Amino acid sequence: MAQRDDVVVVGAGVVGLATALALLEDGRGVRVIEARRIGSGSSHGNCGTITPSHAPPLAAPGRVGEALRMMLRPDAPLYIRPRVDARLWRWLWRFAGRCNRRDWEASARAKSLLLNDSRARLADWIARHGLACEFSPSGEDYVFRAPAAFERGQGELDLLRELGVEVDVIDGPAYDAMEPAVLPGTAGAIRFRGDAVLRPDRYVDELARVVRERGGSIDEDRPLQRLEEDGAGVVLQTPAGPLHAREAVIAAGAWSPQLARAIDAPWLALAMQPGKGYSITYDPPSRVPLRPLVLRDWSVCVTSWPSGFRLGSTMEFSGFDERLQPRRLAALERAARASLHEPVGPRVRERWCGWRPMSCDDVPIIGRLPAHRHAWLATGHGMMGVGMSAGTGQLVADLVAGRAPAMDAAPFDPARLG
């Protein structure tokens, strides 16, 4: 009889490694199969801010106008490639139909569960296990140089107050007076006191670190080819020879669509998009934010990390395609040359891009697998992957395990989708 694994997940990047690392401590077996490397996805080059302030979905009211006037400007925030491609103007259309205030709210109500669960237990985590990813308890700002958007920028205040986030709004002297690094002629700012930061490589390092060190074990280079039941859990068939295990779950990120013939879930194909993101990462320059920035006139994110500094965000709707854009990221060093009086360190160490997984309604998917009994989903993070993958580990631990979660599971449940 072919020897059996307790749990197998699918994917080594931040996601995949929490929710192993939760179903460890949880005292099952675990191991991961990546096709690539360990944390070769979107868990690399993005900004590392923990932010139960972006709860608000990127699906609201006027996004769809906002997007198709940007179609003409590929520097733009929010871009889509203009292309003949079926399942990305289907998936639009669905996104389409989230862009009103019940959906926005309903959306962000969902993503606050995860986000405040998450910042609080990966403090818990840290402490705990040690992990060394230059964690800071920092808070976040959002900077505005126009008027006009520091009065847009406060219209979701109300929200996040309702959702717990600690906000304060500060005007602009204020702030230019207490924030060293940002040009003057700041119109305001709003402080997120409740975010964080951390080096999302690092942290995802740290976790394969302490799931080898609990006993789980990680394949790396093996790719999920197919998914079957059997009578007593099910087979991953892979290049390196079929795995049995009694549960298998898939946290693929960007890459869950692909995987959706072999998992038995075509209609996952159309939830999910890749939306590729840029980031440069440099030396620290001497002078650095006292907490992680977001420029908000251009949505561009600044972190800073003893080890480095980023500069990142934008969102691009262009497949999976690969080639990093030299305009894209010259928009991203155009703001902040706008803002900071150092605005880029002395040395480029690295030009990123990624794709994040985002689904149609910009909440996650994670529960089990439609036509599954012993198969489960933790994907459609979007941005916020390294946000919410503590809370996503845990709720998934508590789902396979069958005992009611920390939170409620219903808004992430998989079966909205099919």
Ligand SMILES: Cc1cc2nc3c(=O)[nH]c(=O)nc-3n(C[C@H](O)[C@H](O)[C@H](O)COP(=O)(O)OP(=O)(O)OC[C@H]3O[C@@H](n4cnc5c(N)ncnc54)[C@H](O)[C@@H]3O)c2cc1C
Contents of the next structure:
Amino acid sequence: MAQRDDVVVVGAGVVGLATALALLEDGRGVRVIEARRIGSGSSHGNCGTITPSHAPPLAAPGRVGEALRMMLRPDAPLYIRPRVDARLWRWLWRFAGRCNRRDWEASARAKSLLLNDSRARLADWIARHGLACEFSPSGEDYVFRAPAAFERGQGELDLLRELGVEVDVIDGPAYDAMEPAVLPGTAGAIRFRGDAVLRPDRYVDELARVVRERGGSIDEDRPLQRLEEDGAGVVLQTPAGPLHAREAVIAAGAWSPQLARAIDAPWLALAMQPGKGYSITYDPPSRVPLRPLVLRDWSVCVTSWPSGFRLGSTMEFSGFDERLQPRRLAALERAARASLHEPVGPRVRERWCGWRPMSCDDVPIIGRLPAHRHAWLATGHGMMGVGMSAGTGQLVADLVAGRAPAMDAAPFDPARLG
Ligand SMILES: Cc1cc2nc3c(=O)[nH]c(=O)nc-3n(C[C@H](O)[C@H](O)[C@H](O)COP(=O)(O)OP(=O)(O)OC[C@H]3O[C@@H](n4cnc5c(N)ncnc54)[C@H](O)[C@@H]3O)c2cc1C
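Moving on from the form predicted alone, please list the structure of the form predicted in complex with the ligand.
Entire complex below, previous chain first.
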């Protein structure tokens, strides 16, 4: 009789590892299987901001027109590479259908549940497990150089305040006086006091450490090839042989739609797309911003930790294209040069790109896999997987245990997309 694991989590990014930790804290046995190396996906080179302030989704009123205009500019913050790809166009069609005020607000409310829960839970995990990941409850600033963009940027603040986000609106001269890293000429800024920051690759490593210390195991270079239900749970086929488990959680990030057939969820192939983003990491320059900044005129995020300085962002829909595009990396530095006294650090440590797991409504997909009894999904975290990781882990642990979760799980239910 084959040995049976309790829960197998597929994918060792922030979402898979946070889920593993929450399950272990709940007294479950956990094995994580990872196709490549721990933290080798999107969780590696992202900007590491923890942002209850970012609840409003990408699918916003006016976004379709903006995206179409930007298709002509390969260095634009939001870029769809024109090409024949039936899945991409079907995904875009569903995304476009959400770009209205009602759906925008519904998605924002759903994401806010997970972001707020995660923000509080993350601080607790960091303290209890001693996660050495350069966490700082710094807050975050949106910085605007164009007055019209500053005006527009305030359009979502009423909703954010209603969702519990603490907001300060700061005029340009006052901001120039209080943030020594920015060049004079700021039109205005919005400060989100409850946001925070951490170094994401260290967070991943620390989650993996705690998972192992608490008795979990992590098998690297072990991709899931096929998932089937058997009488008492699931069988996960891998090149190193099958694994039998009571439950399986698929947390394969942007690769999740590639598993659609293997996990018998064909709808997933149409519900997600990889949203490519870039970052450049440097040794810190001598003058760094006091807290993370989003340079809103270019949608570029500036993060600094004691161990490094990072420019990141841009959203590109170009399929699973691994190439680092120089012009998109250059766009990051161009935005920083227009905004900061010291836009880059003295030495480049890494140029990176990664794929965000984008669901077509920009709301994570968390819950039981339709038509399965023992298989669960935790994916589709888009631009905020780090900031939603702890809450996702707890939500999965609650659902697998059959308990009423701490938050309403209905907006995340995979069945909404099937
Ligand atoms: C430029 C950029 C900036 C960002 N900034 C932020 C930010 O400031 N704050 C924030 O919260 N988020 C940010 N994000 C988003 C964030 O990085 C993602 O939402 C998050 O990392 C997703 O985590 P994940 O665990 O779902 O996916 P991943 O980290 O991609 O992990 C998925 C894992 O599954 C593995 N896998 C795939 N297929 C299989 C298989 N068949 N079997 C086993 N394993 C498999 C992969 O190898 C991978 O390791 C940013 C993203 C980018 C690109």
